[in-house]
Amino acid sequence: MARNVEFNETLAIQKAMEVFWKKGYNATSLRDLTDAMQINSSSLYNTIGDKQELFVRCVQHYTDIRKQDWDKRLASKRSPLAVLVDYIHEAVKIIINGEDSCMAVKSAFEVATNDERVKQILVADDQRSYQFLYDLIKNAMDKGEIRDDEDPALLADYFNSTWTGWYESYILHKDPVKIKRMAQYFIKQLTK
């Protein structure tokens, strides 16, 4: 008699997503995700569907995951000049320490462009991003920590379009002094 093995569907997506992420969609193999997934592939197509259903809701799982890390932060009894600035920090750290960089940025130019519904998680993931960077600077100006002439809607779309060319330009250059540089410069602009 066959013994019954439980699933654990979320378990298993956080596995497919890391090979995703480490491998980019296009490269990652069904046998890829299977093995990561400890399933077979009859039982993938039974609980989650194709290798493209599988890929949504890992880029779900992903920004899922970034939510609830802002949501972290924003409830924080901190500063909100002292989040915004340990948060530079971490991503920079990610990006010149990670080999496998933002899995948001990855799926957008590599699937977004030619499937809506991924295009439609990074966009919600983007939007949720940019609230979290505008509450940080709007209450950190309210706070006196940031100069109040400032437009926080526009620095937040600055940032947001600041990180991703961060990691194209550690990706091409492997510089992790520039990086670091230009961080620094986006937290004097912001103090200033």
Contents of the next structure:
Protein chains: 2
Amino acid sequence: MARNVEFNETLAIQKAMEVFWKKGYNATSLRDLTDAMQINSSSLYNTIGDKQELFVRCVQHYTDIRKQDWDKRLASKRSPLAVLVDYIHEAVKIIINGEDSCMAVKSAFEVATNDERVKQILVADDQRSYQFLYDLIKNAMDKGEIRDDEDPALLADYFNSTWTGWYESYILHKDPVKIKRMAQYFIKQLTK
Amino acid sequence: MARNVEFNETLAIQKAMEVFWKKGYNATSLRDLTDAMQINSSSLYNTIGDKQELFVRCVQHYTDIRKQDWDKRLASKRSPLAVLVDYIHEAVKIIINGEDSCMAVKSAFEVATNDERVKQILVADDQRSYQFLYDLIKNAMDKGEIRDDEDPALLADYFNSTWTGWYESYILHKDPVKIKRMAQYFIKQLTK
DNA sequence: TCTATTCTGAAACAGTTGTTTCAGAATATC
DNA sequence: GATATTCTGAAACAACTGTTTCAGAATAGA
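Now show me the form predicted in complex with another copy of the chain; what you just gave was the form predicted alone.
Let's see the whole complex now, leading with the same chain.
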């Protein structure tokens, strides 16, 4: 009966996400967004909604990508400890080489306190991150790869919150060695 | 020869700091600030400067207060380990009972990447925090209060970045038990 | 091809932003 | 008390904010 939407919504969300990621929610203007997305604001409001709604979609998109990564790693046939150590090393790489910090962390501090929907998305993301760590730690314990004299739930919780501080440290000091040494200590705690 | 400034600058900075702390830099408007400070914007621009300058002064003020606390604790005559454990417990209390997260952490993620002066203030603050932890850990090791098979500099670095994640966790889950359990594990790592 | 429906672009919206202006009130020094 | 200087309050500033409007372009189904 009528015309179809002209732009690729997924691609537009991706572009918007990159801007929000870099600048944060409040420092990003609607013009910044429509420029990056290459669409008119009328199209944006017609299809996705207002700035808040767009941000929610972007955070959701960001956490969806993370989930895919965790699922892929959990499906690996390598030993739990190997997967865990590999994951830590890749996390360090991302912190050191990434242009911007983790969008989930930034959004937790800037937006989650004011926007319940964003908060819920981040809570779900954090729980998946926890579960990923818990599964690996628990399996590694059961296989005797790491010591099992500590509650795996506690370790997963503790480690899960550890990354955040590494991001802050790297923003302030831009010192890759610092991050690498902390990661090494992290691994050592598990294995020894 | 002429009139003096009418308002109490320290008090005004304190009030501005509270607003920035709660809302963040970008979400705070000049009106929000002048309302809280109870001064006219002309007075603000005459004495302190623009929004950025005011924010710099507020972050400086925030970190000054922290420095005072560390100095006081370091001057204590109690054992290093007792001071450290006490500090951790108070940090947990602040996370759990505080209305807002740490302003230094929030500002690191929101502002430090764009404002070199803010970044430098936070770097200095972080180094003092590190030094505080290092001194206590080193002294505790020398006194045989804690094991000394680990590099105190590494431990100080690691623990220094740990708090940040606790703030994020509390924003998302509002779970005091989670934070307390992590703090307990933290202390256990040192002492056992 | 016609047409009913939907999408798009450009412009406009009112409200807010950070900042400046300036007349007049206030006062430290003489 | 006079006066030269400085501070304050209210208003105004242009630029920008997020959002809406609407005429016309586009097209899926008849």
